[in-house]
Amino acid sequence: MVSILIVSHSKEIAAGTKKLAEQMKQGDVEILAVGGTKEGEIGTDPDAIYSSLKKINKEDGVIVLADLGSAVMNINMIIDRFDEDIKKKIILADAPIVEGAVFATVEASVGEKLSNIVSSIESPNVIKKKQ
């Protein structure tokens, strides 16, 4: 099954995240949260990510949401870290993080493949607010 991890600059946004994400899932995904500083500041803490990406199950894959660009740049250093067969497994998808957390865990939680999911929540069509 497909993972998601939430990055985001704030714990609390990153957490919320993951809590309203796992409201909505209907199967067994695992699903982590990566937010602040080592300081407890708002930012982003490259260590945390990294551990965070070493942990999650990876063997489906892993969908990647971040919040802003300082998050996005160390995600993107940090994938480079990993074997080429790992790399591969790891998507940072080009999505809104809390409408793309949802969407992802809904659509991984019934077993869809991570190439499914990603161009799901990359649609113009997650954040779209008016008919």
The other form holds:
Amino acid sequence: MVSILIVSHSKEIAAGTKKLAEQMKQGDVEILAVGGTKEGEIGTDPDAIYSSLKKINKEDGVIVLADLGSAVMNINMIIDRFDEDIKKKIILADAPIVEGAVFATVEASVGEKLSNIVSSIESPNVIKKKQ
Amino acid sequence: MSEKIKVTSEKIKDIFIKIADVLIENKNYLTELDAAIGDADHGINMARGFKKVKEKIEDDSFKNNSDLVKTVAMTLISTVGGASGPLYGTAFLNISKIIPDSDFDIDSFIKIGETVIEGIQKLGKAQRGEKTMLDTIIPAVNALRESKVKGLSLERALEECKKAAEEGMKATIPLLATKGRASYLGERSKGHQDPGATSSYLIIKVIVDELISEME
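Starting from the form predicted alone, produce the coordinates for the form predicted in complex with the partner chain.
Everything in the complex follows now, all chains and molecules, and the chain you saw is the first one.
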């Protein structure tokens, strides 16, 4: 089953997004969330991102949802530290963090594979608000 | 024979301590620049990162230049907190891979500049003219290359590098930001000097001034 990593500048956004996504869990999807700096301020902590990525189940792949600048840069820098075979299983999705996490959780929990989840959460339907 | 200067890890340590002092001194200035077009934390982040760098290197001795610069890079990556952490961290990490251990000539400085640009561009995906630190760094490195072609002395080349960095920084004022947090402001990002370009200038200025004082 694909795992999900949520990375935000805010500890509360990360934790809240995880909580929201977990409501949709049908199966045993692993969701980890990291947010804020080491001091708990707004920002990102690459050490925390690295240890979460190390810890998370990567067997079927990991989808990373991130919010802004340094979250995205840190993720890209950290993915680079892993071996090639693992690197290609960690995908930073080009999707909004909240909607992306919720959709990805639903699809991961029904056993959808990594590439399918990525293409579905990167579609404009994920953020469609107007009927 | 091209001109060379000797820069040992003791000297580089001094340079980093001076950089830290300058960035800590300019904490409010950088934060004010960032408040105008970003999230008002650049000065705070840089000061936090370099304060830690100072603590980390001050009482330690390093076996070579590479080891020292790598320590600085890893410290910045893990303590800065904003996008400047991975960007400056990667820049210094790249430098640590190629930095000579003692003798520097114009080509060493050009190579250092090129690896910095490469690292920042790989991560930040920015080009010159997008109101970022690259608007300071790219002209600074170009000035080194041009000085080499003109056959200027190493001291003059470093002076030209600093001058180009300052002009590049100031030239960010009218630019429209298309990268980083300032890009969310669109047209409103014009008319402000970029904080990242400013911290890059401050760093280059310290490095050049320190190297030149060593040459006299």
